[in-house]
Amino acid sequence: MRTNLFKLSAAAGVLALTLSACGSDDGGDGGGDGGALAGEGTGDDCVIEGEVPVGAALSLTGAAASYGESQQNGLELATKHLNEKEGVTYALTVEDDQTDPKQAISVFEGFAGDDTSIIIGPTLSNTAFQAQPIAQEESVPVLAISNTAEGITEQGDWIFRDSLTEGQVIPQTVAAAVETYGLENVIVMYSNDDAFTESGYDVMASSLEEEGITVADTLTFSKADTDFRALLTEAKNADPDAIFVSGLIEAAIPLVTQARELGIDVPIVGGNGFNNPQLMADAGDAAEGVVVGAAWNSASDNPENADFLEAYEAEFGSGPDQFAAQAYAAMTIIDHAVREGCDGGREGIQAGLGNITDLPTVLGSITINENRDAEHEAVVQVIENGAFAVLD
């Protein structure tokens, strides 16, 4: 199939060049390269006439879907506002990776075969280190927007992410809950059959080493699992001061329900994973005092963030969740790099996302850096009175 498409794709961009060369003298025409895509002056003055493809591949089905929800609001929220104003529209496309890194490569070849100026996502990094390399091969801009493992932009010059890495938040996490509880002796556990739980646990292990915690063991489990009772059992039998944790919500809920359950009352303290309401909304008071840290928090008071919280409520009727607001910041750093250069083109993206610096936006002021990640200042939380509350 990929083949075909790529067969395709030669094809299209044999039409393009000479559809491209007959514009020339006439002002150019579409595509996701150049043409009625390039348009005229500058930032809020830059206008483009043809409307700019931004395609995401996002997991609104399987194991990552609750994520993938929050993505989508994020992004349509965002273009709707974007849409509003003058000059440049966009028209963006949410396809279903269905969590799956073979739907999503699929996913992936749509948008590079076609027009599309840039791919947002996938949910998932184990998904993105299978799909990612598609864009990188047909140069299509990407802008990972919740994956959190090492080296997902080292796939290629055309890889971007606006998430923080789990080596970003991490350690802030560990540190923190070390000098709050006073841990010394804690056990870890996570799932050993996903990318991005895997590498918060490698994250996490060396951040304790680094605060000198002891780690009377580490439990591993697979992320289809919701029975953790035999582990949380051994866990409870080393008497920890605490028990770290890498991974999904799905397994999250009912880790930490278990736990309570079994009269584990030391503090839980999660990865990026834990980091979604819905953990409160189904485990209820097991999921008080969880420590998670985050790259967004809803008490932040920058402007951006407080209108995007107010619109966020009125549209979807409940507030936002770090992946929503990540979505929605991808299309504002979208927007300022079509804007620099007034291009909308797959190029033209590429080289506004390089130049990235101290952009507002509702996660705070974003920098992408040389390596093509993004900084920012982390957040760490604790679960108080069913939400998510800043760790003090």
Contents of the next structure:
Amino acid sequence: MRTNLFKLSAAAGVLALTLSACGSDDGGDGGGDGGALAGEGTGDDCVIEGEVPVGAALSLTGAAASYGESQQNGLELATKHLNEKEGVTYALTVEDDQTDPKQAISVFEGFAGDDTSIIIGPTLSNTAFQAQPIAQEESVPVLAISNTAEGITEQGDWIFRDSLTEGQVIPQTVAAAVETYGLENVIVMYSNDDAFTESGYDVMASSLEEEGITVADTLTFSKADTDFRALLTEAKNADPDAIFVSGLIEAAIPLVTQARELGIDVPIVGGNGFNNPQLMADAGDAAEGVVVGAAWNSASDNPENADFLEAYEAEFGSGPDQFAAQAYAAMTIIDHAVREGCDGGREGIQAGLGNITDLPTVLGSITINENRDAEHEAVVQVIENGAFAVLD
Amino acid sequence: MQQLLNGLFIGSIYALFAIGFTLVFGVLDRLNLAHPAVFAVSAFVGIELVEVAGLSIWLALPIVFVVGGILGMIIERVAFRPLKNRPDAHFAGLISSIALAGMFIALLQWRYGPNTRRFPADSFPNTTFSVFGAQVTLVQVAIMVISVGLVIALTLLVAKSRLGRGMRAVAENPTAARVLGINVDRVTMTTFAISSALGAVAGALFAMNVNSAQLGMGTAIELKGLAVIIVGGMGSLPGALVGGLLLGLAEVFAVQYLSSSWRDLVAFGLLFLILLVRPQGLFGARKVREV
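Structure of the form predicted together with the partner chain (previous: the form predicted on its own):
Then the entire complex follows, led off by the chain already shown.
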């Protein structure tokens, strides 16, 4: 009995090994190339029989969950709109990375192991640095929709992004703020335990140096901090013309509130983390005069954006933020890449993404450059009367 | 001057949080790691009371106090009492309170989602004073008064009242206390209730002070609370008050005179130093527990 059981389990083990070996071979070829995902025609006439599987790894719980929720909304709305069009249908699967790189890795492994044609996400840059190598190894294209740290797309030729880097947005923001307010002497604050805010700080510091601005002091905090009074008192003592901050929205709201409370009334210039309508809603009057560079302007009146604003409001009962817009744009970009070669397989999409030029999206006209990063114009905003206005 | 006040305000919240923490430890010799979850839950409850029920902050705070007390009783009933006669009751209670804390936070996320919440902007008069050139808000003064007031009230309660005598007897020797006719179960439950009620008020005040309430806010303060009760002497109430203020001041002066990155290093370095020089903490007595 015992030997039988042993033989049986050994046989089962061998069988499982063989099967999984076959499975990984298939995966390497890229989900169903030449199968149901290769269609006929091109562009608007492209018809693909099977559904193109799109996987998204988003932070639906954990510290970055507020961003993940917006992204999920943007993706679902875009998928709905694309599926109303003839020819190509998309099957969207959203998985939670729990704002945890370990979890994101297993989500990526899951997508790479099944037939998923492209992975969207993950939400945070430091998660992306850990999870994206999985996709690169398994030859699955990735489209990052909110990672703004330097070096994301340097991870390999399968990694693309549609979010402008801090390196693209912050120099424009710094230049605009310096010119508008005639800044000479500033304080810089950033949270030094997060890849995104740290890389934002690096760009901020080098842009300030290029503009010839004196940085009186650089103060660091942790992304979980909520009491900034000690730091802000330090900042106030230096009597700066402005305070530059690279931090996430969770820190931005208490920071801005406490700064105004302590009587600091100079402009506060934030990185991408400040680009959230929650800032006005929750910091109230304290948010007035905060300057933020953004990849997406909610007031932009291009037709794609106008339609998007209306549809989003109707679907979710509130206005979209930049994260929803970038997620929505991602599906537009993917759809264009698929239809170009009329191929919903992994290699087809990779080739298509590399050819995106002047594509009209809710973010404006997008070109994917040779580094696989998106290029489009940024907008510098200032909060006036509780709303983002263009700084000029 | 501004930094001194910054340190005292944040320190008084640390103290209020730590005093609840240390009370359970001092009387019952249990470490209740669901305390930080109470801190977070009550901040959200307070916001709900002001924002949705439309109560004034002065009415909401006492309700938060009561809700905290009820949570304390739940914690005692669910996480501690069923384990009390086990040989590993200390460790089992520690773990089961962590488990209960996880459940509280999960419920909180289910109810409120992941977003940061805050008290409505006009829920507290937006008055600012200038004291020797430093800016002080009315909220901060209220926080200081409430924190110190509650700490004094608790100290008096423990020193003078019948309940306090019961607590001290239980702290000394639970079996003897039972023999003397003290209802140990009731004292235990009351101790948990008072402890959590204080933690609850601390949570609501903290959310008001920094204009932000997050699911993880308890975790962020948990280690600091532990540091405070160790610095003050495990179980010592005046120790927790002084320890809290000391930690608050150490943090802001680390920022002022060293560098912002050194804040935690200095605060926790202080902890090591005190443990080396005075292992029983500033106000702790060796081997003999105080309440």
